[in-house]
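Next up: just one chain, as structure tokens, the form predicted on its own.
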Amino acid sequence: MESIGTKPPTTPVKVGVISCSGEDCLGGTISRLATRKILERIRLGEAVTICLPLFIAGGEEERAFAAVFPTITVDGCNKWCAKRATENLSGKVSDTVLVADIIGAEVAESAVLSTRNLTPEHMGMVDKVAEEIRVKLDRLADQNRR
């Protein structure tokens, strides 16, 4: 039972995660797999993803979400496509993850692999990027409780 003067419980807001959609380098693959890991296993129900191609093509709901809710972009390389598109269409992002900063630019920009050819080392990279997303997501969720 809640006593008088007790603050009502707060609910964390959903955080949007917009991943790179690049198919030209390993960093794009790592960014998408790490984002899916966050959404499907690490923070199930606490985050949503926004399809970058739909967002760019004019998805009004996606653009409105990114304009209102905290949003993290996950870019595979230093072209920053996800961040640039989001900021051009919805406003400043809340935080960013650059895969190249975590696994190294040379590795991130190396040739793309089919997901069936990824090694345990690649999956370790996915884990490292997912952990960076999780830390930033948790911080934003705590800062934006409603």
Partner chain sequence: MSEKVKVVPCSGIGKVHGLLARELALKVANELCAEITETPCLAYIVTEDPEIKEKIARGKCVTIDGCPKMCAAKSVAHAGGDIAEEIKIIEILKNYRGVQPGNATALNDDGWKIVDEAALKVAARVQQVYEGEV
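Next block, the form predicted together with the partner chain, ref. the form predicted on its own:
Lone chain follows.
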């Protein structure tokens, strides 16, 4: 018999994280690496992603991404490409992370970086951005428990 006051168990939903991965400035590299860190280390199995251009190249299933998952976009600079493209082609995003806000606009807009040339300083930037994504992801997961 179920005791009074027992709540039904709830399961967190997966949260979508979409990175701009921009090729024209450092912010794009950091957005990509921070998103990868969330996916494969910090929230393995709890976060899902999609290649942003699949909203054009893919089909209905891909375009439904932001309707199916509460979604955080991660943008390198204040052009907000991931957020804008997702909202134009898929659905409203639940939260956003802007790399330029975390590492500074000037640094974010400096030359794009190959992963071959990553320094400890860059890895520190990745860690800071990943932490911001994690906080927002956990909040969304809590809000969207089923």
